[in-house]
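Only one chain is shown below, in structure tokens, and it's the form predicted alone.
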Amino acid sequence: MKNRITDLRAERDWTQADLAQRISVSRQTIIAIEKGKFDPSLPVAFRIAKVFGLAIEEVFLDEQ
């Protein structure tokens, strides 16, 4: 699943672990998110999102 979370930390001057930190997951599993080679759970997608203000929508995209 391809997503938009790179940017959007980015944008916050966020490093990996910062998110991590922010949603009570490991920096790895943010890399893993972020390089695509593992899609989070639900609660995590929601907290991922909920960080940034955003729909889940606006932070996974569909790759279809």
The other form holds:
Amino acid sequence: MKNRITDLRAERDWTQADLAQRISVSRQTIIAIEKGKFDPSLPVAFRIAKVFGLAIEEVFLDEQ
Amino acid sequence: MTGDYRESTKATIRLVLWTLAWTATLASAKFGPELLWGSRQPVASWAAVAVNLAIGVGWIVAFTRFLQRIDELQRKVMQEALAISLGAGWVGGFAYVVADAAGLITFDVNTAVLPALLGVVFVIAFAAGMIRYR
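Output block for the form predicted in complex with its partner chain, input the form predicted alone:
And the full complex, kicking off with our chain again.
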């Protein structure tokens, strides 16, 4: 699944470690999600959207 | 540090301690009759095996809790590695049984080879998974 996490993080000047800490996952998880290698669970996807102050569909993009 | 990270770190430390305890009791059960109490002490040998089994149950519980507390990507990698290990043991084990029954195996294989082999397969599969999701 595509997502805008890299751009959203850059806008806020957050590192991958910063984001990982804010949503209680490992940095490796953030790296894998950003690269589209790993789709997060719904709770983690909601936490990511919440820390960016956006709706989930504004962060994760449906490719279908 | 987040609460989740602290919890997973605690679970990891507990798992390491249980692993060390299980390894120590396994070594005691294996080498005790020869080096510590002598082979004519079956009660001591049975006690060592019982302690090893009891610690083993604790290790299983610790491993289950560890899986529940780790990060979801780590859990996915761990589950894939466990599936590959189980599959390798299942497929390899039955292939050996069939080959042995057909008289194709001309040498005896130590039963300790199977768990050791599973351990090696698990470590390789886990490392491959960690690299894949980098």
